[in-house]
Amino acid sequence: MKSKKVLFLALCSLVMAGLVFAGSAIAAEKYVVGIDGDYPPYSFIGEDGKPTGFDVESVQWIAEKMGFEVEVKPVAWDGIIPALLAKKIDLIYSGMTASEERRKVVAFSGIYWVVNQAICVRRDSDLNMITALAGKNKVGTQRGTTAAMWLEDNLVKGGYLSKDDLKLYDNFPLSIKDLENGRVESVMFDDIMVEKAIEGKDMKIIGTISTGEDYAVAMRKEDTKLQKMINDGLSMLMKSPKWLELKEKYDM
């Protein structure tokens, strides 16, 4: 009788270790999401020191309904990508735009926003878009951006503006600083940024480039798993009330 119970216990313990192992097995799996820090409205540190932003808001609420956890880590934008092939992120969730270059070395989820490039000055400015990115002027954006790739490609490597006049910030909000102080007489940025970042200052918005860009979630090419989720939380998502809801909580 002895051994019977020792073995029935001894039973019961491989079933409970089973169990917890089990639950360990299908506990949500945890995913380590990239943001530029300074990228408002899509992701941004709000007052608590917290990130959020249009599209934080979004990937915690996309983990939640495919049953998988997220922590949210700011990233230098020039070193994401790096980043995530590194393993030291999963995710990019933070306006990226899904370029043919990025694409090379990067998997891409469906396309859930799209966006332009616009010029902005300081509002006593007379350039227009020719003298701005065409003269002698200097022009500021951030560096590792879709905006610096087609200063380069396209006015750089052209001749119309000098690699001199071309500056380039770690983060956005640093171009319009050198705007406001007079170090760089326009900035280019993706449109939405552009408006946001001169509410309430003196500058103004002198015309946009029709890049048509769009943006989606980055991760790497081996983890179609991950992808899938992805994309089934985003198709999601943009049915739910929850996508109205974050497009007017950050004026999208």
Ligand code: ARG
The other form holds:
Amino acid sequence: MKSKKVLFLALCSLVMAGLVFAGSAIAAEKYVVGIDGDYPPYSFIGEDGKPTGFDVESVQWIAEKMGFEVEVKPVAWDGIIPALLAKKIDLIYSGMTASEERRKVVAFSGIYWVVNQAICVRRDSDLNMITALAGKNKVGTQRGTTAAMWLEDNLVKGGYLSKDDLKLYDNFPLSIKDLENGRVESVMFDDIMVEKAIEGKDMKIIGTISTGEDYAVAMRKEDTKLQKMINDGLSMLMKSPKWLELKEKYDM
Ligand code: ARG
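Next, report the structure of the form predicted together with the ligand; the form predicted alone has already been given.
Every chain and every other molecule in the complex is listed next, the one we just looked at coming first.
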């Protein structure tokens, strides 16, 4: 009698273990998506405290269609590529330019947006592109961005802009705040972001630099399966009504 009970219990636990095993075998794979939490409308923290935005909703849609799970995690922009390489995150989806320099260390998806660099000043400023960028005036932008790299490579190294006049911020909104406060005389950044940031503010765009930058999703070079899923999902998204819906929702 007793041994029958033991046998029954043993069988039960075997079945349960089997179920748990089967459960984990069919569970969708989960990827951690790194974003800049201060990059509206692409990625930001919503009123409910959860990450959202054009890029965040894009990756959530792609994940659902392609059958994987995502966890969206804000990461300091300046260290976002090191975080990807260290496997703290699996994707970067936050208005990242697929630059030649970055292509040496990470892989990118297909392109989903194209930007150039815009320079804005306060509305009452009489600065032009030359005096703003190479006239002993302070220029602000976000640290670790293509804007910062362009200014360093073309103006600081060339001796047109002093290193002290290039003010680098942890996020883009901080640079706009300092332009408002008069701590910098101009801000250079991705045009779509500048256009959005100056809406309703006493600021104007004085010019653009045609850098022709492509926004794409970054992943580790060895993650070719993930790259294919993102590419397939992204091209599906860009052909779907959801793409237009997102553009409308975020006014882009
Ligand atoms: N496109 C520029 C870059 O890749 C600026 C991106 C800033 N993105 C962000 N999420 N802060 O460097």
